[in-house]
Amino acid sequence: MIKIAPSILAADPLNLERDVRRAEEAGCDWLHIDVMDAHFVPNLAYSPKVVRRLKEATSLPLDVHLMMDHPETLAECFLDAGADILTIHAEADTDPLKLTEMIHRAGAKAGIALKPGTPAEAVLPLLGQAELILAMTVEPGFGGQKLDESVVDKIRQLRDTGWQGWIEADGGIKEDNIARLFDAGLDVAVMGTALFREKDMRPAVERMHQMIRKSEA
């Protein structure tokens, strides 16, 4: 069954804590947290204070995704923080076999991460350095886009190449469309606003593996 990690990004910020709850309860599986530095995407969250407290506050595993230009920057910080899954960007100026092996050092999983327009080619040479490819579904910084549905074709190629790992989608997730990601290939669906706008997220969440369950028949 495919994975539901809801991004605290469409979480209400006064009530982070009890939006997280809301999360645990409805049965997701993992949490995503976007750190953004306001340059390599126009946006700007979180540091790594709020990801220990997100540690300490929730056992869901903590699915943290860099979206920096110089990840290597930070990434210490944010594992040191409680990061299980750190995600840096194939476009980032960094060299990603460095800091991939600085994850795994932590006892972190390793994630790359690629954009709408970034070709599968692009993270071919580090499937081997990390457990996670994220196809980001949407031009990554906001959320509540609509979901690119050329990546569908991409995840299916990644899938193709006998990739073994995780493959996860960000951005414009929701009932119509998380059935034919899962038939090309995903494992993991993050999810904002379709889940943080409902009152009530485990119907939401049933619905989902509903949706793939009448995939797979």
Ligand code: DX5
Contents of the next structure:
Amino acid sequence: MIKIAPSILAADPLNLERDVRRAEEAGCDWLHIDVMDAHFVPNLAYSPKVVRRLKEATSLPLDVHLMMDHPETLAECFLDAGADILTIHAEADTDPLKLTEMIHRAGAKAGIALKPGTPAEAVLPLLGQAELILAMTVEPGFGGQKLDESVVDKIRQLRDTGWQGWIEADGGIKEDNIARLFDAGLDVAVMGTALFREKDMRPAVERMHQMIRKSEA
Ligand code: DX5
Ligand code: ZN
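How about the form predicted together with D-xylitol-5-phosphate, since we already have the form predicted on its own?
To see the whole picture, the full complex is given below, headed by that same chain.
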């Protein structure tokens, strides 16, 4: 069963708790929290304090996505704030092994993210240190973009390695492409716009699962 992780970048920042409740009531599995440093990506998003308050407010696992050039500067703060999964980018200017060790010491799961243009080969040496690989399906930095179809092959390539961790995709995922991603081996679908634009999120989540069941039939 695929996991649905709503990206709160698409939530209403003035009504974040209300939107988290909508995600819970819709049967979502994780909460995806984008962190942006206005350097690795030309945008700014969410602080450790927001993660801490979300940890107090929901029992949904917090899937924190660090779009930062130097994730080591704040990784400890996000782990301390309650990140259950902490994902760093393979393209970041940091030592991924040191960071994954820190993440594991804190009892969290380690994720490695790849931009659409970064080949799967970039992450193969790290598969033994990560529980999650995030294959970005858009250029990181903004919600509401169109899914980059070339990443479907990267997901299949990652799955075909036989690695047993979670493969997550993030960006531009909608009803009309989620089944293709699932068929390629996806475990976790991060969705912002496709979910938060809905008045009632539950039917949208149900439709996503229906599209997958249809593709399995
Ligand atoms: C983009 C973020 C994504 C984005 C997904 O850099 O990592 O999580 O918010 O949003 P949608 O689903 O609207 O593309
Ligand atoms: Zn993200």
